[in-house]
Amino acid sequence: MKKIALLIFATVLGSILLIVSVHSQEDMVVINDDVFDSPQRPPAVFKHDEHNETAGIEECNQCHHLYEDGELVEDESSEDQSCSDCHAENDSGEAPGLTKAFHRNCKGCHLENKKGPIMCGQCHVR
C-alpha cells in the first residue's frame, strides 16, 4: 500500500514540476542562434514585448536599423529581416559580426541609458 501511495505521490508530484516548468518557459524567448557554428554561451533570452514596454520603445528601427552604403537610413527600419542578414559570424568589412553587433547595440544601448543588463550572465542565462 505505501509502495502505491509513494508511487502516486511522486507521479503526481512530477507531473506538476514538468507543468510549472513549461509554464514558466512559455513566454521565454531567446535569439536566434543557428547562425553560430559552436556558441560558446547559451542564447540570450530577449522578451520583445515586455523588453520594448519597459524601455518606453516605440520605434522599431531604434533597434532594427539599416545601412546603406556604411551611413546609417533614418526612419527606415530592418524589422523584416534576420540580423545575419547583415552580420556574418565575423567582422567583415562593412559590418560588424554578429556577436559585436548585438553586443554594440544592446549593451551599448543599456550602458548609454544606465538600465538593462550589461554582464554576460544576465542575458545569456544557463
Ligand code: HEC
Second form
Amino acid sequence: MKKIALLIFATVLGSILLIVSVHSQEDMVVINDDVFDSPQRPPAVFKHDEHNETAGIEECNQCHHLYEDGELVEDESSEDQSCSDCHAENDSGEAPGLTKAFHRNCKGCHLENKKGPIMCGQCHVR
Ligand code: HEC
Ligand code: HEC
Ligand code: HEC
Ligand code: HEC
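Switch from the form predicted on its own to the form predicted in complex with heme C and print that structure.
Below: every chain and molecule of the assembly, starting with the one above.
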C-alpha cells in the first residue's frame, strides 16, 4: 500500500512540476532574435512583465508605439505587432533599423533614468 501511495504522490508531484515549467516557458525572459540572420550576440535579457513592473512603466506604448503619417498616436499601442513588423534591418524613412530601434528604446530609457543596464554584456548575457 505504501508503495502505491508513494507512486501516486510522485506522479502528481511530477505533473505539477511539468505544468509549472511549461507555463514559465511562456513568460518572456529574453528578446527573441530569430529575425536576425546570424546574431552576433546572445539575445538580450528581458523579463517582460517583471521588468516593466520594477521599472514602473505604466503605458504599453512607451515601447509598443504607433505612428500615423509620422505622428505618434498618443492613446494607442501596437503590442499585437513585433518591432520587426515596422523596423526593417536598415533605417527606412524616419524609422530606425531594427538593432538601432531596440538599442535606442532600451538604452535610451536606461540612460535617461540613470537606471538599468547600458553595457553590452549586461543585456547580451552569455
Ligand atoms: C539595454 C540592453 C542592451 C544593451 C546595453 C546592448 N544591447 Fe544590443 N540589443 C539589445 C536588444 C534588445 C537587441 C535585439 C535582439 C537581441 O536581443 O539580440 C539587440 C541587438 C543587438 C545586435 C543585433 C543582433 C545580433 O545579435 O547580431 C547586435 C549586433 C548588438 N545588439 C550589439 C550590441 C553591442 C555591441 C552592445 C554594446 C555596445 C549592445 N548591443 C548593447 C539590447 C541591448
Ligand atoms: C519596456 C518596453 C515594453 C513595455 C513597456 C511593454 N512591452 Fe510588450 N514587448 C516589448 C518587447 C521588446 C517585446 C518583443 C517584441 C519583438 O520581439 O518584436 C514585447 C512583446 C510583447 C508581446 C508579444 C510577445 C510575447 O511573447 O508576450 C505582447 C503581447 C506584449 N509585449 C504586450 C505588452 C502589453 C500589454 C504591455 C503594457 C501592459 C507591454 N507589452 C509593455 C517591450 C515592452
Ligand atoms: C506599427 C509600426 C511600429 C511598430 C510595431 C514599432 N515601431 Fe518603432 N517606429 C515606427 C515608426 C514609423 C517610427 C518613426 C517615427 C518618426 O516618424 O519619427 C518609429 C520610431 C522608433 C524609434 C525612434 C523614435 C523613438 O520613439 O525613440 C525607436 C527607438 C523605436 N521606434 C523602437 C521600437 C521598438 C523597440 C519597437 C517594438 C517594441 C517598435 N519600435 C515597434 C513604427 C513602429
Ligand atoms: C521606459 C523606460 C525603459 C525602457 C524602454 C526599457 N527599460 Fe530596462 N529598465 C528600466 C529601469 C527604470 C530599470 C531599473 C529598474 C530598477 O531596478 O529599479 C531597468 C532595468 C533593466 C534590466 C535589469 C533587470 C531588470 O529586469 O530589472 C534589464 C536587463 C533591462 N532593463 C533590459 C531592458 C531591455 C532589453 C529593454 C528594451 C527591450 C529595456 N530594458 C527597455 C527602464 C526601461
